[in-house]
Structure formats: C-alpha cells, structure tokens
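Let's start with one chain on its own, the form predicted together with the partner chain, as structure tokens.
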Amino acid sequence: MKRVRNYREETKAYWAMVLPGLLIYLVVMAFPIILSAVLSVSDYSGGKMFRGEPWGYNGFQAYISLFKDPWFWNALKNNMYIVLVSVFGQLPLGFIFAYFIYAKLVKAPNFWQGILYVPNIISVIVVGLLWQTIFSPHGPIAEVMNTINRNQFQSQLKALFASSGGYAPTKEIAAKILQMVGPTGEAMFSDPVPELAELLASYNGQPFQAVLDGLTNLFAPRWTPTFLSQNNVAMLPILFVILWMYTGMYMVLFLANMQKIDSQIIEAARIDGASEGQVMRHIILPSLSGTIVNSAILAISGSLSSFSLVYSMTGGGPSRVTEILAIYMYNKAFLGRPNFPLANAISLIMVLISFLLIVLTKVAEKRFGGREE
C-alpha cells in the first residue's frame, strides 16, 4: 500500500484542502481576537484604520477606566447570575425531567422531549419581545393579576354593604369605602367624603352592579410590574425566560448520555438490593459526570452570548441595571461617542474567560474520564 502513496500529491492535496476553511476560521475568529488586543491599548477612535486619522499606543488606560466603572462589575455581576441559574437552574432541572423519562417514570418520551425543547428552536428576538410583552404592564400577567384584583375587591365592597345594613349614598359609607381603600383612595378627591357621596348619588336609579363596576373601576388596584425596575430583581425576568428557553437542551443532552448506559449494570446493581438512590448516585452520576461538567462549562460560554436575548427584552435597561458584558461592550461601541477601545478591552476580557473555558473542559476531560460518545 505504502508504495502508491504519493507524498507530495498527498501534501497538495492536503493544503488544498485546510487551507480554505482555515483561512475563513483565522479571518473571522483569530484576526478579530488580535484586533481587540491591538485596539485596547490604542487611543483608536473610529473612522479609517489605515491612512485615516493617526492612532497609537495609549498604555492600558482602557483597561484602567473599565476595572473603575461600577457599570462594568454591574454587568459581570449579571453575566454571573446568568451562569448561576444556568448551572443551578438549568442543569439540575433538566437533569430531572431527563430522568423522568429514562426511569420511565413518564410514558411518551417523544413527546415531553418534543414539547420542552421547543422554545430553543425559536429566535431568541422572538423569545425576547414575546416575554416583555408577557411581563409588562400592559400585558396578559398584569390582565390576571386585575382580574384577581378586581373580584376580590368586588367582594370586598359587597362584605362592606352588607355589614353596614345594605347600600345607600350617604357620607357614613363614604367614609367606610374610602377607610377600605386606605389612601390612594384619599389623594384621588380634595375633600373625600363629601365629594364620594356626591359620587354614588349620581349612580341613582341605575342597577347597583353599575355601582360596583363604577368603584371597582375607581379604586381597585392595578398591577403594574414595579419589581421589574427595582436594581435588585429586575434581572428575574430575564433569568427566567433562560430558564424557561434552555432547560430543554439540557435535558435532551442528559437523556441522550443516560441511555448510553449500559442497562445491564444498573439491572445488576438492582439484583443485588441497591435501591433507587444508591443507583443514582453509584451508577447514573458517576457515568454522567463528565456531561454534567461540560454542560456546565457551556452554560458559562452561553452566558457570554445571550446578547439578543438582553437586548430584545429590556436593552439593558432599566437605566442600565440589566447589561451584561455583551451589552456594555455593545453601548460603548455604538451609543454616543465610540470608545473603541475600552470596547475591544471588554471583547478580550470574553475571549480570554472563553479561553479560560477551554482549559477547564480539557482539565475536566482528564478528570472525569472525557467525552462521552
């Protein structure tokens, strides 16, 4: 065999062949790594990179300015709490749901596994705009959260006159429905009492359901989503809809790997009296730990990537309290004046946490025993 081996045919071959992909791979995934460096120790400000305005080295002022600003550590500290409900939210649930269906605990796997990976398939600008809509103050949650609100004050008004020997327009229930509402209810009149008396006496001779609607309408209160633009949980949404978009992946990972277990073992373990939990933990955990490793080391590179979904569902905002690094990056480059190179300073921090990844995996492949096939 050896002897129809042509070697330089074969070297020829062989670059023409790498060569295009690796060309493509070095122009988009190595030059702009190189770039970033290059430009965040630069004063780089935009407009032509050769024969335009002159720029040069600027020491590490980028870098100086960017570990000062209390926004930068704002938005790392969401990239993290992105990692943490991936690797503790994620991971653990879709560990779950996978082991429901490979214990056979649920019928239909096809099925649960169809529905629940669903929302991966669907671009995350849709996913995004569909979940602002869904949370803001205009949306399908706030129209339940009324509802509720609304019965339940209506029944409240009905307690109130039936306690107070039925309804009349006079001042004493007035008062009681106005004491009911506390005092939101109060800023809405000048003179309370008198001028709400004034109020249901105008309902006179019209059905008293008109009555109730007319005050539930008035005073019952309204949900409006203010936790949403409180600093300390106004990243909840967005953590959920990645809750909500990404479990699925991760179970279908987990039940995949699951099934290559072989059966036999756990059958044998079970012969011999091991309940439930020492399979658990003896066999399917042991087997599983390298995917659980590498599932968690992908949930920390996801987190570097959720741009769109950030963007499409609050930009950032309120008042910058949702960025996360992509973002950051993103405003510093293209909102007001560019600062292209604290910019790239940011794109290299990414690089080298995704570096720092790759390590991780390979370190993790050593101690766990590697890659599942």
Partner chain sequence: MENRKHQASVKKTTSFAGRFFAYLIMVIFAIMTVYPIFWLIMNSFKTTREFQLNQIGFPKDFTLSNYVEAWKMGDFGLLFPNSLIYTGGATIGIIFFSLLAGFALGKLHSRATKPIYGSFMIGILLTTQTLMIPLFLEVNMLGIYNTRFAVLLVYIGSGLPLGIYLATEYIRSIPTALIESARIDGAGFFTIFKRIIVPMSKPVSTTIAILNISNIWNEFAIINILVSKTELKSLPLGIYKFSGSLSTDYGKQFAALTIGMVPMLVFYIIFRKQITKGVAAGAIKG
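Now that you have shown the form predicted together with the partner chain, what about the form predicted alone?
Next comes a single chain, given without company.
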C-alpha cells in the first residue's frame, strides 16, 4: 500500500509540474497551428471567426493558387538564402571566433568578444534603418564613391587641359569633354558642342579650381544603388547584415560551452603533439555537437521568421525582389484585400519547412555528430 501511495503522489507531483507548461504550449503553439491549418482550407473572409458570418471548407484552393504564384517561389528562394547564410555562415564564423577567443589566439579577447556581440543588443529596427541609410543614395557608401568619381573626373579634366596647352573655352575642348563624358553629357544640351563652349567661356576670369568644380558638378558620374534592385544581387546587402548581426550570438553560445570542456584534456593533447586543428577537430567539435545542433535549430527558425530586419531595410520590399515568406504572408493578410486562407497557408508552409529542416539537422547530427561530454 505504501508503494502504491508513493506512486500516486509522484504521479500527482509530475502532472502538477508538467500541466501548466503543457497548457501554455497548447494555447500558444499547438492551437494556433491547428487553427491556421483549418483556416487555410476554408473560405473565411474576415470578421468574427465564431458566431459571425458562417464560413466553411474550401478545399486546397489556397495552396493551389499559392504554388502558381511566382512571387511565392521568389520569397521561398530568398528565405533559403537566409537559411544557408545563417547555418553555413553564422555558425562556422561564430565557432571560429569563439575558438580564437577561447584559445587566446588573438590579443584582447574580451574586447573582441564585446565588439562581435554588440550588434545583438541593438534593436533590429534600428539596425535595419541604419543599414538602409548606409546603402542609400545619400549614405556614406555613396559619399565615398562620389568623392572617388569626383577626383577621377577632375584628374581627367586637368590632363585634358594640360594636353591642350591650358584652359581654353573652344569648341575643340568642348567636343573632347563631351567625348570623355559620353552620351550622358550630350543629353544635357540641345546643341552640345556650342552650348558647352559657351558655358566654358562663362568661366573666364574665374580661378581654375572653380572651372573644375563647375564641370565636375555637371558631368561627374554619381553613384547610385539602383543595381541592388536587380534579382541576382538584391539580397546581398540583407544577407550581409544578417551575417554581421547574429554571428556574435552564436560566438557567445560556443564560447560558453567551450569553457565547460576540461582544460586538462586539451593540455594533454597539446603535450602529445596535437596541433590546433587536431584539438579543434577531435576534442572541441565532438564536445560541442549538441550545442551546434541547437544553434542550427535557432538559426533555421530565426531565418524563416526574419520579418523585422528585412522589412525595415527594404521598407516592405515595394519592388518585391527582396520579399521573404513572412513579408509575403503579411501582405496577403493585412494589405489591400486580405486573403486569410492564403496567408494561413503560407504560415503553415513556413512551419512545415522549419520542421523539415530541423529534422534533417537532427538526422545529420546522428550521422556525423559526436557526443557532447
């Protein structure tokens, strides 16, 4: 009787501890996923979900129209780029930085640890707006490129005037300048050569630098980030910012777990003649296999929900070239005429992709990973 009573008490204690967490999981995670799956095959069009306008089953029309939409595949492709950069960029770099700091292969390791982790303590929206400004036509990159273009153009003008025996507002000089700047310069005038010669003559009596500045402001090429709207390069700035921002987080995770490894094992391996690469491969990596898998799961889940950063950098992606699944779902659910079944279908696909990638990660760990001490 005493053993039965103890078993009942243990069961009650077990459920008393598990039940609150289980209820929270069902309400916060399981119920929304199930409801999203139901709505994705419904004809729900908004309003009160219960006791409102009746809605019913609509089959898989949302999924069919989704798979026919080329913008869905574009958003999925962009998300896969983010997953690849996160798993094969952030994790390896975070591990390498952590090992350099752990093994004290760099000077001032605490300084580098702080510098690499700083992006994680800044608001995602602030980071997105900051880098949007950096890549904008009026940002620091544009200023540097325009300064380079300006100096190069002035050097070409000086060489042109020097080869012509000095500054002279002639039609020959005007023709050479137009030839140097190309069709862009000719498009500024209705009759290019005479009008430019007349403009050059207006500088008579002014300092030579004023001539150079005036012609530079008129003709020097200006840098513009319009190339970033092209399909093949539009995601590169976003991928760079994601790599820059989150690598420090994984560095801290790896570093914290490296510090749990018995230092005597590593010292013994080095005494036996093991190189840094052998220590990393045969001691550090097997000891961190569980941490690597958990970090990969974090990277995958974060990659599929990286809404704030991409939205703040692109302003919602008006060109849609940099659209990801989260923004695609947001646009379908809240902009224009909402399509709730389609938006829920997108969210369910995101969950399934995340689950599939996590399963593949666990399979890879069992196949290639070591055992964490």
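Between two forms, the rigid core is the largest collection of C-alphas that superpose within 1.5 Å. In this text the structure is predicted, and so the values were computed from the model without any measurement. Residue numbers count along the first chain shown, from 1.
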Practice task
Spell out whether the Cα of residue 79 moves at least 2 Å between the two forms when the two forms are superposed on their rigid core.
Solution key: no
Practice task
Superpose the two forms on their rigid core, then report whether the C-alpha of residue 242 is displaced by 2 angstroms or more between the two forms.
Solution key: no
